[in-house]
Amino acid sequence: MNFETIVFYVFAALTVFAALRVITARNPVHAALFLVLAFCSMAGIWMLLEAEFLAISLVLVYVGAVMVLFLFVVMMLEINLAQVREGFWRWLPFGAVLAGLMVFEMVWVLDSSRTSGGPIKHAADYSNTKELGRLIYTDYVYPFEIAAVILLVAMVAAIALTSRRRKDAKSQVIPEQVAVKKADRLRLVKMSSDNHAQQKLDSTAEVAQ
């Protein structure tokens, strides 16, 4: 077992551990932070596969931007954790079946004839960024466009959820504040003089003397 294989197993173990903690952590903020750890571990695995562009994109885009958005949404929505956990055991069999299906697909892909030979060694001047761009805009142009539309819908939904009007929150209305008049804020009230209060103060002063 060489050093590259050891590093791969370390990153793989970190990824599996972080993924499990994402779905088992009680605090949603902690779950988002474990997802960041999973992304960083996957970036390390992609670096081992000589996919430097994908690794850097994963760290910059997902860890640096998308996860920050997730944290803002989680903290601003004020999620009721008790209500979220109510359907956990009800959906657990469906999640287990879906996870098993994904594991079967990954094992089937890894055991196929196209991937059984290991990573292909390329020349020193090989650019995986150029090859990735060629594949995205030729063979996978329709899945790429569909993924872009899905991400756009998710972004609009996140903005709509965080911009909803809350009943318990007070916000400034600048046009109403600028258009206010003196009569709206000030009221003159005529009051009769209170001699009783003055007499009480005089008696208190005499007692003190």
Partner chain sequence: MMELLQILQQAGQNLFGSAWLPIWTLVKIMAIILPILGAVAYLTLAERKVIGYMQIRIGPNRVGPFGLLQPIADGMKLFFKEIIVPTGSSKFLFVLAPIMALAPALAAWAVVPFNDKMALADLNAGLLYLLAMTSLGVYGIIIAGWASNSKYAFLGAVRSAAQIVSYEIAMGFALVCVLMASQSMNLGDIVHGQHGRFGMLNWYLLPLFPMFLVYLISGVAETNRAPFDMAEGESEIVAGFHVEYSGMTFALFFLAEYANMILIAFLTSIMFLGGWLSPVPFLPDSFVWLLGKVSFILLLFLWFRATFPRYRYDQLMRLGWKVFIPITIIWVVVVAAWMQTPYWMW
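Form predicted on its own done; form predicted in complex with the partner chain now:
Lone chain follows.
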């Protein structure tokens, strides 16, 4: 057993453990954090496959952005655990069949002749990123652009569906605030300080008298 195999099994065990805890953890925030752990160890496995671009972008996009927003929402919600767990036994057979199907598919794919054997080892100066970029912008440019447009449409649709402005909500008008000049808010008055002080003294003297 060489070093790479040991690292693989460590990451694989970590991924399976974290993934199990995602669905068994009682606290939704803990579950989300276990999902983060699963992503990180998955990135480790991809790194072993020499897919450094995918590994790092998994951490960058999913762990660094998506899961942060996910946690953001989960932390703010008051989740009723009893309600979430309701119907667990009723849906278990369906879930088990689905899980079995996925395991079968994976074994089938991994066993087929196309994927047998490990990945081809490359020299140290081989850049996975460059290769991926070349493929995306030449051979797969249309699928790539279409996928991007579909994502954009989904984003616009989500915003259009949820963005309802309340009529009685108060908010600042930012362009007006930005357009404000110093002269609009501040008036400088010229006055000689000596005179002012003298007047003040005089008035107090009058009061004293």
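If you superpose the two forms and keep the largest set of C-alpha atoms that fall within 1.5 Å, you have the rigid core. Residue numbers count along the first chain shown, from 1. Being a predicted model, the structure only gives us computed values, none of them experimental.
The rigid core superposition between the two forms gives a CA shift for residue 135 of 5.2 Å. Comparing between the two forms on a rigid core frame, one finds that residue 186 has its C-alpha moved by 29.0 Å.
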